[in-house]
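Have a look below at one chain only, the form predicted alone, in structure tokens format.
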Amino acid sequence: MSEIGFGAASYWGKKAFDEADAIRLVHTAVDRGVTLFDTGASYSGGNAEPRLGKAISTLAHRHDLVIATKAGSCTDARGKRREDFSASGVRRTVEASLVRLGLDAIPLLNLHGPEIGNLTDDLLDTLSRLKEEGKVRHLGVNSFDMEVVEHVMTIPLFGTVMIDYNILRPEREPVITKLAARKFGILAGMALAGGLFGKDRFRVRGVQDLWYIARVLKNHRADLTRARHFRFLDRESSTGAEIALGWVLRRPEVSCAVLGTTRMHHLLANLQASGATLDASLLEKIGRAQSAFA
């Protein structure tokens, strides 16, 4: 898979943004080389995986890129999200997935943010069932929970692991480390960080930007007390965007990060960070900024 992946999620799958814009943004993403796709049955209220769907329709090589989707959340007919991790729930959702998406198999289901109480034997045993049905290609965990994350590396059934990995979130350094030695795949979600230390991280020059922040408010006011050490990336010569999922992968065993946006000039700025290093002096700076709050 790509280094940076495309996070089809958030204001991006809004019926409130433009659809047309929306898809160019997805093609032009493949034109320049991403073949990860995030998306889930609960995101932006149901219409993530149908806009996504949509927008690969029209490719020739689809069922090549790797889309991973979400189970054990979905929406219900008001566009509620709703969490479902039994069997039967888990199926259809997989099921509806494949519709919405158009797709012969999902690439990489993801099971969003579940309890270890929820990974019982029933729920195994179904996801091993759709993978020899052919329904599913690999099968992952997206948690933000590291007990979560640690109990998952215990069933084999699960290949890859989805967490909250960005350079506000130092301390995910020993799980990824045993992840690797487990060999799972390892995405990076959140690998912006939201862009909470960047200094327009609060200028509206449209409706998402609203959106997002009252979102970061409402989930994340903690990392704006993190973020605020981090002021100094946009003094250096590349953008903070940049370097900080460079940082991100920095580390060979994160195979993907993952990022959402809905502007275009954004998504190409984004993509220049695949492959690019950063100097041992730039990563002395951002371990001091980290150690005020590690």
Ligand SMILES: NC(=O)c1ccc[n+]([C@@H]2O[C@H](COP(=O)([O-])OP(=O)(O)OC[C@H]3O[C@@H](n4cnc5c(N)ncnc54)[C@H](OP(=O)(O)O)[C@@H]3O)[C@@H](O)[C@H]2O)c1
The other form holds:
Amino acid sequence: MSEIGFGAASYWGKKAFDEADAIRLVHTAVDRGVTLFDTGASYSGGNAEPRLGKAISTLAHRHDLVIATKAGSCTDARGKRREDFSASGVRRTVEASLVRLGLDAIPLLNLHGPEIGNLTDDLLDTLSRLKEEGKVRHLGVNSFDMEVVEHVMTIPLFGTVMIDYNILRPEREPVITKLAARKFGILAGMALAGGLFGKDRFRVRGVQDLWYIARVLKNHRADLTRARHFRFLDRESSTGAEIALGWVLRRPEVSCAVLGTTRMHHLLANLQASGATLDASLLEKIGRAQSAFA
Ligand SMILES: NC(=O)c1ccc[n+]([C@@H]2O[C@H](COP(=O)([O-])OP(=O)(O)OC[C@H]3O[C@@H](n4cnc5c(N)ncnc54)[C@H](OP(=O)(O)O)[C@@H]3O)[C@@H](O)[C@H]2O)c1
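Could the form predicted together with the named molecule be given as well, to go with the form predicted alone?
Whole complex next, starting from this chain.
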């Protein structure tokens, strides 16, 4: 898969975000070599998955892309997120996702934030059968709970884990080393740390900015305090986004840095980070900033 993955989620998937713009971002990402697209049945009120399906429907080689979607969560008729890790619920979600994405098989299915108790024998049997039936190719787990990640490492059925790994989460280093030792593919979600590194983080240029600011205040307030230590990034010659992505991708064990964007110029800048390296003095400055909170 490509080093940079496109998050078909968050504001990108919302009905309020223009569908033609959303599709143009996906097509540009594909044209520039992005092969991994991460979405979920419950993302963006249920609109992200069918929107991604629509975006890829015109691509002749869509079956070669690594479309990663999630089960264990879904949306009800009113667009409200519901959790369902029952074996039958996960099977239902997978079958509906295949239709919404217009695919014969899901290249990568991640369980969406399960607790250890959700990973029952019944569920694992069903996931195994979905693979045998050819409906799912690879299985993984998306979790930001390191106890769950440690447990998942003991289950041979799973081959990938998506965790929150970014410049504000240096505490994830040991788990990355462990996952790699066990030959897990590692996807870094929220790879841009929500865009909190730059001087523009509270500049409102569109509705999406208000939406992202509200999400940080609701779910990631502690990141705001951490991000203060990275103001020096504004004074570097590369952009904060390039540095933030370069930092995630400096670890070869990370297969893919998955980011979200609604702006073409951000997408293009982010793609520049693939293959870029950070020099030793910058890495040292980042390390010093991280040691203030880690
Ligand atoms: N957040 C979660 O809890 C979560 C959970 C599981 C999986 N994931 C996966 O991870 C993906 C990324 O997560 P995310 O969207 O929450 O966080 P993210 O990628 O770390 O940050 C997205 C924010 O960064 C901004 N941004 C993007 N490129 C930028 C650039 N070059 N310069 C400045 N700002 C930039 C975006 O604004 P613009 O729209 O203006 O570019 C948006 O506000 C998701 O799409 C999903 O696939 C996330």
